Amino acid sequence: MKIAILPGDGIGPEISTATRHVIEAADRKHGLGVDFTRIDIGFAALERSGSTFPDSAFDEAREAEALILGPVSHLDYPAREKGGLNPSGELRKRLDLYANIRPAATRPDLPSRTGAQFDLVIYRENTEGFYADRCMHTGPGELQVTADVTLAMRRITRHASMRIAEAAFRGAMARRKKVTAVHKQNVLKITDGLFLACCRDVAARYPEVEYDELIIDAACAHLVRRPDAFDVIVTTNMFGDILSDLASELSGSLGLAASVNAGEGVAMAQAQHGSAPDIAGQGTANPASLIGSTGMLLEWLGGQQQRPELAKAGADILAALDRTLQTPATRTRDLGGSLGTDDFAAAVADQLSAA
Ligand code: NAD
């Protein structure tokens, strides 16, 4: 099984190496026959090739059966014409990874930032919206009219809205059967009007799923006040990006924030957070986010390709992660523990091997 790891910037290389150790433990247990490829992107690639996401990186990535993307420091990248491409946006767009599935859940005995226990999943549309690097066919979705006048365009299509809504309702059928569409239709009447119309169309085909709607600002308040009221949230790109950081931090730490970007037959594991330059190089980042993303990815691939050994490897990684997080002595600093990135990964690998 060919797995490509794109380490990225900041804490990316640290949490990618940690994740690789856990996959190796899963490979020893399940005989997956993993063959790793490392693909340099971000500043490492910029120095060598003049681009943070050279064409060769994309060509190699699309050869792999499974992709694991570390966080990137695209805030600090040069302009696109000087080689500063966002690998995350490029991969999502070029591979049409339209559903960014972002779970957030409290765990028993793990301190969270809320009194309630909750378990929710955000289905974030991943290919359009306000994201200037992916919402246009040619040219960016941002314009500068004069030195003092700028414009940003937001693209919402029926096609993209229907398929993210469909993914969310399918996801809800395997959970507690509730979907909340989050929007700003009170001011974005046309674009979020279309998004909501699509959600309602899909909802009508799933009468067994309870459906409701919340305006994004109120959704933030409800998420803090009663996170346990949510099961599946479906929303547009930028709202999903923001809401999921809030949900993950409420669950304990952004360091727990796993996600998978899924398309038709192809998917990519990616932590929800960024490259955390404030802690990069210290060996203290929590790799649970990328380890959990990889567990989700293997489960997803196993289901898609009808390969039970892959699904089992993914489920075992997620279970080993949960068991490791249960013990205060095997937690990283963001969760009040003292383990470094590598030692946490070793503890997850031990749990995996011992089970
Ligand atoms: P960030 O998500 O990197 O960090 C926010 C806070 O969370 C920081 O205090 C950080 O230390 C902490 N944190 C994040 N991940 C952690 C982990 N695994 N363990 C422990 N603590 C963790 O957000 P930022 O600082 O605003 O962004 C830094 C860079 O990341 C920017 O260049 C931004 O553009 C980029 N970014 C990339 C992605 C991506 O690659 N998908 C996503 C968001 C931001």
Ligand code: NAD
The other form holds:
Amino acid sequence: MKIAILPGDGIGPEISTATRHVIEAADRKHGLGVDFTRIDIGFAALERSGSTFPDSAFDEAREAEALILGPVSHLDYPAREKGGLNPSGELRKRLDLYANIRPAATRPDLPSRTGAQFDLVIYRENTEGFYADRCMHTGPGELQVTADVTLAMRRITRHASMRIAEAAFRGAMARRKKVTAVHKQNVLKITDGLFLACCRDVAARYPEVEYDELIIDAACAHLVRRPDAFDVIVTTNMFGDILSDLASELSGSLGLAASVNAGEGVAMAQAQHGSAPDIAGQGTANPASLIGSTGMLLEWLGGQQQRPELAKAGADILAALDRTLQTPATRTRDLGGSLGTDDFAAAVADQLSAA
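Now that the form predicted together with the ligand has been shown, please provide the structure of the form predicted alone.
There are no partners or other molecules in what follows, just the one chain.
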């Protein structure tokens, strides 16, 4: 099984290495036969090749069965014409990773921001919407008409809306069978009107799933007030990006927020948080988000490829992560513990091996 690791920028190389140690423990336990490939992207690639995401990096990445992407500092990259491509956006677009699946769940031993216990997952459409690098076939979706006038375009298609809705309803069938579509159709009447029409079409094929709709501002208010009322949320790209960060922070910490970007037969693990260059190289970064994302990735691959050992390895990683976080002595400093990046990964690997 070939896994490509793209370490990224800032703390990316540190948490990627820590995550690899956990995968190696899962490999020893389950006999996965993992073959790792490292692919430099970001500033490391820019210095060597003149691009933060050279074509050679993509060619290597698409040969792998699974990808693990570390955080990138794309806001600090040079302009696109000077080699500053966002590897995350490029991979999502070129590999058609249309579903960004982001769970947010409280843990009994870690306090939530609301005091409520909840377990939800957000299915975010990942290939279009307001994102300028994914809106047009050629060129960005933002225009500067004059020095004082700028425009941004939002693309919503039936194809993309139908498949993210389908993914969300399939996901709900394995959970508590409830889907909430989040939108702004009262203002974005045409684009969110199409998105909602697609959600309703898919909902009609899943009569056993409870379905409702919420305007984005109301959804934010409900998420803060009663997060336990949600099971699966499905929404467009920009709304999903914002809602998932809110939900993860409410559950305890963005540093624990896992996610997977899934397409047809290919997927990529990616931490929700950024590259945190201010603490890079100090060995203090919390790798839990990327470790959890990798657990999700292996579970997803196991289901897609009908390989139970992969699914079990992913589930074991997630369970070992939960057990490690139960005890303050085996937490990182941002969660009240004292462990550094590598020691935390070693603790997760020990939990995995011992179970």
